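One chain is shown next in structure tokens, namely the form predicted alone.
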Amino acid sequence: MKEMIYQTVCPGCNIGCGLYIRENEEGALTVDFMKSSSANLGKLCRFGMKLPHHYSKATSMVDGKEADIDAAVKAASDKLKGTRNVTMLAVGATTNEEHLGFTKIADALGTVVNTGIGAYEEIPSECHPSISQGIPLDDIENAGRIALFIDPYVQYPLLVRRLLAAKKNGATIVSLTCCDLNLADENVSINPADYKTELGLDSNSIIITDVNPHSDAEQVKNLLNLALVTGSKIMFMKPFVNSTGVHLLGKSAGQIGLHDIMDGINDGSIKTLVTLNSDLLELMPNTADAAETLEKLDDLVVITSIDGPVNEMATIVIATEPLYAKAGSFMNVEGQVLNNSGESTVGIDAMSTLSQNLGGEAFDFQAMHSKMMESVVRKFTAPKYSELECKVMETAAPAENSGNLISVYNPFMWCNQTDDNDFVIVNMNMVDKLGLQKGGMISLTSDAGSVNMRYTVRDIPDGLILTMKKLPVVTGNTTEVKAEAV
């Protein structure tokens, strides 16, 4: 049986796991691992191993019947031409090229791309590069001290053999997640004012945090300030492939984020939302509430590559070829530019013609793969860590857990897959308390309704449950819940 080979980058997150997708004459897909990838030199996570489920090939649809693409570009421009009120979502899960393809829509429109991470808004422009340009992947492996900020099993888990790899190397590793971490040499509570003298980091440390569309700016700004002071290199991972790529590419001048562009909608100053890529019913914490959102728009343009649940919503989808078919460029969270082996533009050219037909440019691939080699490549060479430009900052304490339920955000919550870790996460103490019986259930119940869970336990903070999974029960970062035994 024929089939064709694929070599692509996993779009769980951003550390760029190089993989190969064989899909055979009946569209049916195989992951293969990628031994020469130097970011993950052939190991693959949890969610890697089930990207065939990930990829459901989008339709193009005008007011919900299906279209060939061709109309729906019509279509969307006829929507689009004169338009106002207008916002632009691309989060980084498509290549640099068909990013800088809708950042001339965007400029069509008059208008700039959101990412999506409202967190760049209250940060300085001179931080932002700190927080887009990461170090090399290998650095961790001989750091001396390593501070914790994230779950790396459940959120990035391919760091896990390089936090593993830095310990037999000597290195201490000290944790500040909710979770005790079997790998930390320390599990700790710090307040963020005291980070500075009870860390202990130094030149040789390095801090490994994330941000993502829900961070809090506050404490993205408080690890900066640990950086700076302590001289320890900084680390931000981020949950979409082209994160980095989108970042060092984009306008960060006037960007807003999730939260903003939703208020906006609901307040009526957002009428027209364009997405490339970026599913707002995956992203947003209550799918419910999105969904309600979305629905006050005049109209909902998607450019897709995915059958995601935000298409039956849409006014308009434009279906582009799945990712790992793509012409294209990724760049990845230590600063590697890595190529797709696909050949298809049918992205970018749907793009050029909807430009065109707004009154903007038209374009071709070679001519945005070019330009992101000027404004990306040429610029940031890496992998190579840059000293931290900006300054100290002054901070505001972190925002208070709002609730007792945590949503732990990772790659499953973002791309909408099935995930067997089908659970809840409680403390000793909450079992007792409750009264749950070992194979039982326990409720949980918010404003946004209820939901029986299987747990099981781990050593976190008292009155804490975690959840890796998207609940219906969830508002935010932080829910607060009932809890009861079933």
Partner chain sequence: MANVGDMVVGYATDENVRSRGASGGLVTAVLAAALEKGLVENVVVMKHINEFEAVPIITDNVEEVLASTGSLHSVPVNLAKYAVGRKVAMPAKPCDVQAVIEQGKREMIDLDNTYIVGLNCGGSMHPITTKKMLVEMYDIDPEDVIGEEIEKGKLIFKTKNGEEKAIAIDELEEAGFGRRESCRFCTLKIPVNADLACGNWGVIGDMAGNATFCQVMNEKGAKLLENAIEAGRIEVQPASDKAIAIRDKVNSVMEDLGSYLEKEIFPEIPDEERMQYYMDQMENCIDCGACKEVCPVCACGEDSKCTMFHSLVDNYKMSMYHLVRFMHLSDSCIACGQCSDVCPSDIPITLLQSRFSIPSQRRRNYQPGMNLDTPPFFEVMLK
The other form holds:
Amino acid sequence: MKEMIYQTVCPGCNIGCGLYIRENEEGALTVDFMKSSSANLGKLCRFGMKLPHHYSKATSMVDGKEADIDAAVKAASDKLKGTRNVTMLAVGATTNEEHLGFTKIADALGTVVNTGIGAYEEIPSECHPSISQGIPLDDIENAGRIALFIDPYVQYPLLVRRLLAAKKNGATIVSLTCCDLNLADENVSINPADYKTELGLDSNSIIITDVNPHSDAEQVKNLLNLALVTGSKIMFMKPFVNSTGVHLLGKSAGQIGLHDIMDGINDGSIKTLVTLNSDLLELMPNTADAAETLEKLDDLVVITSIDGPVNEMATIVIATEPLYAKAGSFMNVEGQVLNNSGESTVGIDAMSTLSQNLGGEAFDFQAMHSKMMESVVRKFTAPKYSELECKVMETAAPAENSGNLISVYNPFMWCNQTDDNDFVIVNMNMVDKLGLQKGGMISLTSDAGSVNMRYTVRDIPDGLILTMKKLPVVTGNTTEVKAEAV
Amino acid sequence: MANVGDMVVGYATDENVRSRGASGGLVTAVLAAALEKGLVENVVVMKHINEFEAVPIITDNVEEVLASTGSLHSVPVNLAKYAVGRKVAMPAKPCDVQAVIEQGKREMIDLDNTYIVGLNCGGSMHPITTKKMLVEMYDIDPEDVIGEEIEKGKLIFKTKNGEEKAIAIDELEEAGFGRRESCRFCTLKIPVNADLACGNWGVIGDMAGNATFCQVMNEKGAKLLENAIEAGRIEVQPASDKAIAIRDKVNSVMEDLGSYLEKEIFPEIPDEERMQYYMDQMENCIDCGACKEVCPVCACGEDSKCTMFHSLVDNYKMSMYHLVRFMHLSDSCIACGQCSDVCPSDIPITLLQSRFSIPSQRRRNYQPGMNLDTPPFFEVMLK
Amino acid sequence: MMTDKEWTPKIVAFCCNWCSYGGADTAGMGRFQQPASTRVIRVMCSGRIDPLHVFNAFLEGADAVLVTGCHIGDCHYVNGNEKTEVRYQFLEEMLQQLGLEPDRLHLNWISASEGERFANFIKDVTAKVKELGPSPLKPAGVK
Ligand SMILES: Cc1cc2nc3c(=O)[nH]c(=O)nc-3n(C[C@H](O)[C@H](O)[C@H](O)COP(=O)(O)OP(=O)(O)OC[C@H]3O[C@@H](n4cnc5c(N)ncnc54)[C@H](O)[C@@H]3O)c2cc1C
Ligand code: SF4
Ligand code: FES
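Counterpart to the form predicted alone, namely the form predicted in complex with the partner chain:
Next comes the full complex, and the chain you just saw is listed first.
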């Protein structure tokens, strides 16, 4: 009858929604609402409501066989000892403390931890703090004008109520996304070169966009410039629960993005990869391509709390406790430090042993926690917008949308978790043009293959097809596909 | 000897429980005694995390029950869902009781095995609203709050350094704070549907603030009270006529206020505008399903009509999910407000549902969750 | 006869197998003229008609929905239609509160031999709904 109740944070994005996970005697999980959580008032989106499906427990493995965690750590130590040129990846899907522990392993191996967002490399480091930490969520409600470059309904649903509140308080909302947004007062399509003159932003405005491993650096720079020249504030949403924490804690120098990592593996310069709660099969747009690339690695060491698809391919899997049970903290997009109530340190302890075996430091949870508090909390105790400290940058035009099939990144897509989203979105003109039948399917064909999908009709620009689910025909943010009626 | 209909004023014999209790710790003592003496196997209580946060837990540990004293006005949960499938005693606000009884009607719980200690309720508040209110209206740092109380229409907060500050609830509500919307138009303030109905209304004289007025509503209630007296956990004395009169008076004032606010909260919408009104209200629904998950009267389980016949691929003008729910809950909605509380798009879903359920229930002179004599309304009429 | 240009409402009629479906059939076979606006959906008993089916018809673009069955006392499953009646009350109230015009939803008991009654019923409803115009719940793209 003993039920465990964990206070934790939703891993769906970095808004930092507080919630309870209840675990009954049989290990069955349910979500419960933590109404005193200021980021979300206990409210959750579709993804949050389905969290019990997300926390599938990982199993430690060595060379494809189940092992206990000590054996896996030992095997990883043996594998990595003396190996040069180890590449490490942690996108920010676990606690600050585990991330710092992982960094210690990187120190021991003489390398850095990559957080996977390539756009960072190309942007002056003075801008990084402003990209990493956004605006207090409450402040959105008091903005005068808000320019949206993301679809809040699909991508960051807990922003919806903030935007609606802003509207109630008199804000005007301009959407620059490809879909007409219900809550926007103006849905516009403007050439990036004209943002400055056409959008009417000023110091009472907020630009809301996002940065993720597949973001185009030029677009990021463009929007930073827009903020700089108009005096508008800018908020970069991010897809992982601790995206903010890892960027503020990590060394930004010498980092490479996911795409560089994949290129490195393909050209043979990366032979050994160690990941922390970062499943490249889920993170890369095309799973089959990613699998082909990862096959080329000599060694793939996966440290994770989740039973993800990449675990099957790993040389070694070090399975840590589920995210909700961990001792540790996260930092949300506002810069608030949010603590788990869990007390388990299995992951940190395993990383400490690994670090020690590799000739590095031993550490414990407390040490990592103090380190986090020192380096982060001192700077950002009360969330507050930090003014941009960079200068206007030279930019090239953002990459043109080269394809007609657009991936709308959302928590389900990042985790490749199933949802009631196995359909694409088209407009009425496409239905007429292709002669799509009600209840019928649309077939999509790209270089990567072909797939038949159900479809639904919304008001989107002509010629476009949107997907909220990861499709096997997808090769990037946009993909050129041939569409036909089935 | 306790009898049905008795009205007593009482308190916990344990000094510690009495002083920490909301008003004399009687409720806590009754629950603890029920567990101790084997009347039940478990008790549902609120486990405090801080002044603004508590989690309902099910416990078989008397210490845990004793530690759960105090009324948390800013923890708006409905406890019914936590009682399912057990031989249990629980504290319950009137809407909690209604939900428990509705679950009983749907055979999710065995009411014979569920002992309900009702709490009078003048309303609850949302924790985040409360924190904002503390800063803006009380000039108190929420972290410093150690206790709260409602007395004579005023909401009182006590701080670490021993200070107290009281502001009239009317004033707070005028400033946009105060009780949740569903509590404002609620008219069931004394849980006459529970086994015991407990509260501080009618506790007068030197007892005020440290005793509870308790009415025995039925045989189970008599058993609960007697059990606690026998266990030596409480002391009671008959309520005076004056006390009874005062309790009735306050109750009727509160009921009238609820009816008055109902008119204000539900302005008439002309026939030809209603469809657009509902469409506008629901246009930001993101289909998270939280409103169903949290609904304390719903007993359908995961795969139910409202979810199984609803799909994101449909581009209907209204959501099948909501249409099914509006209809399906029209005989059982108790307007507890849980769905509005959890809606990520801040849709006032309780208010929308109430526009369907209140008239439907009134027309049939039926109030859900009052007793087992009237099963779910559909069912009565279908027999 | 109607011209092509004139708008014809789409009416979904739920009919029970034993009575009203027969009524619809008789209406069709007989010489009773009725507008070609009706889609008949046959169910075994009116008691099978769930409010959900009615919502679905409206959401898919019906301009009116008819719930029909045997006369009270004649239901082939003892009291299926009495249950229909109860359910219908809730449904009617609900759709009215929702703001749907009352003329778009009807309940009628029709026996297998009442072809004319069925035809007249359809004619009436069609005329009323024509006045109202297309249903506000009709999805974009549905005619
Ligand atoms: C939200 C709220 C509003 C109230 N308003 C009134 C009122 O207007 N007039 C009146 O006469 N009495 C009201 N009461 C009841 C009153 O505050 C006392 O609870 C009652 O007099 C019993 O006192 P006690 O010392 O015996 O309770 P205690 O021994 O302190 O026991 C309190 C019990 O209530 C439970 N509890 C605490 N918070 C909640 C909650 N939010 N929901 C459900 N259970 C909870 C605890 O777990 C505990 O079991 C209210 C209670 C609550 C919770
Ligand atoms: S809680 Fe709100 S967003 Fe979620 S399904 Fe209900 S109404 Fe829609
Ligand atoms: S069989 Fe016709 S209504 Fe039941």
